[in-house]
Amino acid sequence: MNSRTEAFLAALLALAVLAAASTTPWLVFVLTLALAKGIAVLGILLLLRAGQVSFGHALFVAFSAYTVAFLAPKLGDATLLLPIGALFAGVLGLLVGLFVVRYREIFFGMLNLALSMVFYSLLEKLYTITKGTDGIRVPAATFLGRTLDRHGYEWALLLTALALAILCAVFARFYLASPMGQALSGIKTREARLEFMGVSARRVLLSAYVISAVMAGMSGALIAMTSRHVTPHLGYWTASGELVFIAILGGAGGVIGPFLGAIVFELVRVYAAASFADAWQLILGVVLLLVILFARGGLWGMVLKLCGRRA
């Protein structure tokens, strides 16, 4: 697919999000969370290009969310909280990445999971600091010093999430097309060849890992300011599983796939929980099973096939 067609589809998806939020006000909250998770899944997409899957990426989402929760009473402005949350997550990603990029495949995934669960346990046990499973309430942030009402606040967060999603998607598109991004595919196919060419596979994977941590940090900051309440569950293994679920659902063939998968995931979960409160997990499982069996490229793969047939 050429860049013009991909840009057109991205614009179409953005307009659909805005139209849905305008016609159905309660979807503003749901779509904001979906876009936030899509940004985190976009970071996982970078690792998937290298053939690596992180089962503990919720670590960076939770770390950023708690950073925002602790700093919100003092700073209070979204224009400060968002970059600080992403920066802190990026620093943590650098520290963790220096260790985990030495490993590959299942060892890479399980080490990420183990570190995520260690952080989850700390959040749960350090009650005097984190309030344990009760979580921490996040006060409403201001935007450029302006205090907004509830309606304006929700729309400001949605537009911020949409703008960040577009910027991250454009960045990921150029990054994957760059020599560094092409080297990620080399790690998946023939890592030894990269080393023979003088390219350090660890450095290539570390750069992608740090970028993915920064994107997860953006996601965590948006989730904290949107839900206005953070709990240790943000770092639990099921939260990391959701991100991997969305990556499979949306498809790793393009940068739009993570957002398409996140939106469908959140909408299916909301409507399934409303209609079948005791069986919504089963519905999500069936949806994922159908995607694996009949659309291995995910929802984005289905879009590519549809566009190919029309062409």
Second form
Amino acid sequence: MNSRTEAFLAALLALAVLAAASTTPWLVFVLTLALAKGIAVLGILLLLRAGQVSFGHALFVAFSAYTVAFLAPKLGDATLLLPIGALFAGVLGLLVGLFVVRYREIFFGMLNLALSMVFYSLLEKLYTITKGTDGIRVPAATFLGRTLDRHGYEWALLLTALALAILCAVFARFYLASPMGQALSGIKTREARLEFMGVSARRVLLSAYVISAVMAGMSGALIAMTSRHVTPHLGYWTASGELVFIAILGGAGGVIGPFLGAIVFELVRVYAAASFADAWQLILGVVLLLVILFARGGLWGMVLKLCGRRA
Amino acid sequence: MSEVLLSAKGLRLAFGGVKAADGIDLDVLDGEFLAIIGPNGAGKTTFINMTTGYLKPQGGEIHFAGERILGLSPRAIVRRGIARSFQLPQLFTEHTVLENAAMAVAAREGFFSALKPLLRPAWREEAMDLLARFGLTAIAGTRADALNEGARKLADIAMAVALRPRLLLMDEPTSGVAASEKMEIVERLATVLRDARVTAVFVEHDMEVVGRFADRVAVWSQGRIAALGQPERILNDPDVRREVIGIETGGRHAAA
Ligand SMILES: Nc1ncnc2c1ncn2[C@@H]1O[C@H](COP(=O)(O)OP(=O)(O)OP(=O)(O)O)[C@@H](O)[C@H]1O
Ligand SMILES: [Mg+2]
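Having seen the form predicted on its own, can you show the form predicted in complex with its partner chain?
After this comes the whole thing, all chains and molecules, with the earlier chain placed first.
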């Protein structure tokens, strides 16, 4: 797919989000969360390109969300909280990354899982600091010093999430086309060759890992400000699994896939929860099965097919 | 021409009971084409693996351009100017031949530099130019996992050449290349290497190729260098003919 068509489809998706949000007010909240998750999933996609699946990226989402929750009473502005949340997640990503990029495949996946579970337990157990499973309420942030009413606040967050989603998608597209991004698939197919060309495969993977952590951090900050309440559940392993699920549902072949996946995921969840409350897990399982069996490229792969081209 | 570029002294490496290197002494001279011949399992690939830092010898010394390189990582050794190609081609199978070549150019020029695309005009041009010299232009857009063995071999060597090494170690560059194309391809390769003033060590089973392109020949046998010298002398040595070439050609023909 050429970049023009892709940009056009991205614009279409963005317009659809805005149209849905203006006609159905309660969707503003849902779509903001969907875009926020999509940003984290985009980070998962980078790692998938290297053939590595992290089952612990909710760690960075939760770390950033709690950072925002702690700082919000003092630094109440979204323009401060967002970059700080992303930065903190990035620093944690660097520390964790230095360790996990030494491992591949199942070990990589499980190490990420293990570290996220450690953090989850800390959030749960250190009650005096984190208030345990009760979680922490997040005061409404101001935007550039202005306090917004509820409607304005929700829209400001939706537009921020949309802008960040577009920014991250464009960045990821450039990144994936660059030597570093191309080398990610080199790690999957022929890691030893990279070393014999003088390139450190670990550094290639580390850079993608840190970027993915920053993206998860943006996601966490947005989620904290949107839901106004952070709980340890943000870092639970099912939250990490959800990110991987959305990545596969949306398709790893292009940078729009994660957002398509996240939006469909959140909408199906909301409607499913409303109509048949207990069937949600069943629907998830069946959809995952169908994607793996019949549509390996995910939703984005289907879009590509409809456009008459294969990735 | 006579200066020593690579010097290996007393290299030893055993895998269990198998002595893959049993006291290898070899000086590679600057600018020469040195052929390594010898039967299967003689330790030819092991020598390349030790020189490139992939395997650490249990004893001995390796110097390159006067510097001790023993114990350095493959990455550090590549940066000092030793590149290699592989007995089994090591290509990025999800990438096209052009992208594979461009990756090597990128690796040389600075991988971690910018967000500019891999196939930026300058690198694409250099990669295409390289592929042209190897006669690979027609398959530049083909994915590496769809190539035949001969093309994969050449692409693999092209990637090593793209690194602009001083010394290139090639492990059986012509195996898998169709017999009818072999001489033409080697001729092309030799031209590329001479133009770039690359010193080359190549493991080779085809004695015609050895006779035509090698300045010197080293005969490997059970982890040792059994003979070393001019091709005319070595290839006509009765012992070598019996122990290496006889077995070799017999074995190869039977296999083919
Ligand atoms: N990593 C390894 N682990 C165990 N044994 C090894 C290893 N590498 C090589 N060997 C053994 O060392 C010996 C020399 O192997 P090497 O690959 O160097 O031979 P070669 O001369 O390149 O043979 P060929 O012509 O078949 O490529 C063989 O007996 C081989 O089985
Ligand atoms: Mg060998």
